[in-house]
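To begin, one chain is listed below as C-alpha cells, in the form predicted alone.
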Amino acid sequence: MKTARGFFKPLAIGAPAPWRELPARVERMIHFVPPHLEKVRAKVGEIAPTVDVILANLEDAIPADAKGAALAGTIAMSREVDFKALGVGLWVRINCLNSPWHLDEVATLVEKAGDRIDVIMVPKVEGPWDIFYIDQLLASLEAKHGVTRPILLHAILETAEGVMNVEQIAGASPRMQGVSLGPADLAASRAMKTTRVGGGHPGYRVIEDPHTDGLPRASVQQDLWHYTFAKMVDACAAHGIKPFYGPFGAIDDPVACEQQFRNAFLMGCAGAWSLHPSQIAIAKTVFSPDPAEVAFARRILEAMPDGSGVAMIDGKMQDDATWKQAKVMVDCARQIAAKDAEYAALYGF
C-alpha cells in the first residue's frame, strides 16, 4: 500500500492532483445507454434532465461485432450532451480488465472525451491491483492529453475474490468514487442456483417450526444479499466513497424493484442502477429520503444544536447519536434540494 503522504501525489508527471473529497454530486440512479444503438443515443439529451447520472455501456449486452461503435457512439454523446451544463453526471462502464478491448477504450475516452467524462466504471474488479492498473494508465493517458481533473473510478462487486478483497478496493485509490454490486455475475462466481438479475428468490426462506395443531407454517422469503450489502456498505463508508446497488433485471416488476432499492437505500447505499426508463422513477422515489422523515430529523437538529445533551420528541429520547442519524438524513436532503427543484419544495428548503 502507498504511504500516507505519497497517497495524494499524481501518478504521472503532468497529471492532475487526485481529489482529496469527492465532488459533491447526487448520483440516485445511473442511467444505463447502449450507445451503439443510434435510435437510444438520439434520446439520451430528453432523458438526461430526469437522471442524475448517464452511463455510456461498453461492456455486457453489448456484442462483441458492436464494441467500436460503443465506443464511438460514447465520444459522439459526450459531444452532442452538455452534460455539465444539465448537471448530469457522464460516466462509461468500459470492458473488464482481461478483455481485449479495455485498453482501447480507456486510451479514446482519455484522449477524445477526457474533460467530460466523470467516472470510468470497472466490472468484474477482484483486487486492489486492479485498481492501482487502472489508476497508473489514466495518470499517464490525463497527463499525455492535458486532461485537467482526474477522472474518478468506480468498482463493480461481481466475482467472490471481489466480495473477499472489497476493504482494499475500496481504499486502493483517491479516484475511488464508489461500488456497486453486480449480482448476476456474482451469483456465477459463487455458483449460486439462480437465473436471477438482483432481487429475492423464493427459495430462499425461513419457515416458522411445526405447530401442534397441525396449522400451516409461517414462511418468509429472504433477502440474498443482505450479507454482501452489509460488508460492501462498510467498506465503502470506511474509505469515505459511496456503495450502490447495482442492476435490477425484472423490469416487468416495479415493485419487487422499489423493495429492493429501497433495502439498499435504508443499508446506506446512494443510489442504484436504471436499466430501463420505468426505474427511472423508482430510484428517485427510494433514494430521496421521505420528507416527514427529514422534517423529523430537523426538529432533531434544532432541538440539539450542538449535537450534545437529551431531548425528548414526541415520546421519543433523543441524544447525540440519532443526533447524527438526522444529520445524515438532513444533509442527504439538502444536497438532493440543492439539485431537485420538486424535493427542495417538499424538503422546504
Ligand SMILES: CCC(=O)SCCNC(=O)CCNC(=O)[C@H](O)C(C)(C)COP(=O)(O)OP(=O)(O)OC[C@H]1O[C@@H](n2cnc3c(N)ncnc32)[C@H](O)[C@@H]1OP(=O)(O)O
Second form
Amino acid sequence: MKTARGFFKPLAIGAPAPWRELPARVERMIHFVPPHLEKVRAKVGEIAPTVDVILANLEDAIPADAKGAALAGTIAMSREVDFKALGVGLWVRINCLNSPWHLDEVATLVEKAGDRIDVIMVPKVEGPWDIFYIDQLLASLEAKHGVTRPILLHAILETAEGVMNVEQIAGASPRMQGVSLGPADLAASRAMKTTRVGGGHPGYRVIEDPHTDGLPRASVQQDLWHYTFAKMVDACAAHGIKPFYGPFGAIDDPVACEQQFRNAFLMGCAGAWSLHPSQIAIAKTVFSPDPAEVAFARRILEAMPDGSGVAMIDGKMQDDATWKQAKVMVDCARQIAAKDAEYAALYGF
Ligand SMILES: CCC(=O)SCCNC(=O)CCNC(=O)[C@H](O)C(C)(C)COP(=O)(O)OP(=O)(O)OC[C@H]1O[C@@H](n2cnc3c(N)ncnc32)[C@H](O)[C@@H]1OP(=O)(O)O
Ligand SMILES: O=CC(=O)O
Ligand SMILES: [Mg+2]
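Could I have the structure of this protein in the form predicted in complex with the ligand, to go alongside the form predicted alone above?
What follows is the entire complex, opening with the chain shown before.
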C-alpha cells in the first residue's frame, strides 16, 4: 500500500493533482444510454435535464460488432449536449480490463473528451490491482492530453473475488467515486440459480414452523443481496465514497423496482441505475429524502442547536446520535434542493 503522503501524489508528470475531497454532486440516477443507437442518442438532449447523470454504456448490452460505433457515439454525445451547463454528470462504462476494447476506449475517451467526462465506470473489478492499473493509465493520458480535472473511477461489484476484496477496492485510489452492486454478473460469478437482474426471488424465503392444527404456514421472500449489499455500503462509507444499487432488470415491474431502490436508499446508497426512461422518476422520488422526514429532521437540529444533550420531540428521544442522523438527512436534502427546484420547493429551502 502507498504511504499517506504518496496517496495524493499525481501518478504522472503533468497529470492534475488528485481530488482530496469528492466533488459534491447529486447522483440519484445513473441513466444508461446505448450510444451506438443514433435514435436513442438523439433524445439525450431531451432526457439530460431530467436526470442527474447520463452514462454512455460501452460494455454488456452493446453488441461486439458495435463497440466502435458506441465509442464514436459517446464522443459525439459529449459534444452534442452541454452536460456541465445542465449540471448533469457525464459517465462512461468501459469494457472490462481483460477485454480487447478497454485500452482503445480509455485512450480515445481521454484524448477526445477528457475534460467533459466526470466518471469512468469499470466493470468486473476483482481487486485493488485493477484500480491501480486504470489509475496509472488515466494519469498518463491526462498528462499527455493536458486534462486539468482528474477523471473519477466507479467500480462495479459483480464477481465473487470483487466482493471478497471490496474494502481494498474502495480505498485503492483518490479517484474512487463509488461502487455499484452488479447483481446480474455477480449471480453468474457465484453460480446462483437465477435468471433475474436484481430484486428478490420467489424461491428464497423463510417459512414458519408447522402448525399443530394443519393451518397453512406463513412464508416470506428474503433479500438475496443483503449480505453483499451491506458489505459494499460499509466499505464505501468507511472510505468516504458512495455506494449505489446497480440495475433492476424487470422494466415491467415498477413496484418491485421502487422497493429495491428504497431498500438501497435506506441502507445508505446515493442512487441507482436507470436502464429505461420509466425508471428515472422512480429513482428521483426514492433517492430524494421524503419532505416530511426532512421537516422532522430539521426540528431535531433546531431542538439541539449545538448537537449535544437530549430532547423529546413527539414522544421520541433525541440525542447526539439522532442529531447526526438528522444532519445526514438535511444535508442530503439541501444538496438536492440546490440542484432541483421542485425539491427546493417541497423542502421549503
Ligand atoms: C444486466 C446487467 C447490465 O449490465 S445492465 C446495463 C446494460 N443494459 C442497458 O444499458 C440497457 C439500456 N436500456 C435499453 O437498451 C432499453 O431500455 C431496453 C431495455 C432494450 C428496452 O428498450 P425498448 O424495447 O426500446 O423500450 P421501449 O419501447 O419501452 O422504449 C420507449 C422509448 O424509450 C426509448 N428508450 C428506451 N430505453 C432508453 C434509454 N435507456 N435511454 C433513452 N431512451 C430509451 C426507446 O428508444 C423508445 O423511444 P421511442 O418512443 O421509440 O422514440
Ligand atoms: O453490470 C451489472 C450487472 O448486474 O451485471
Ligand atoms: Mg455486469
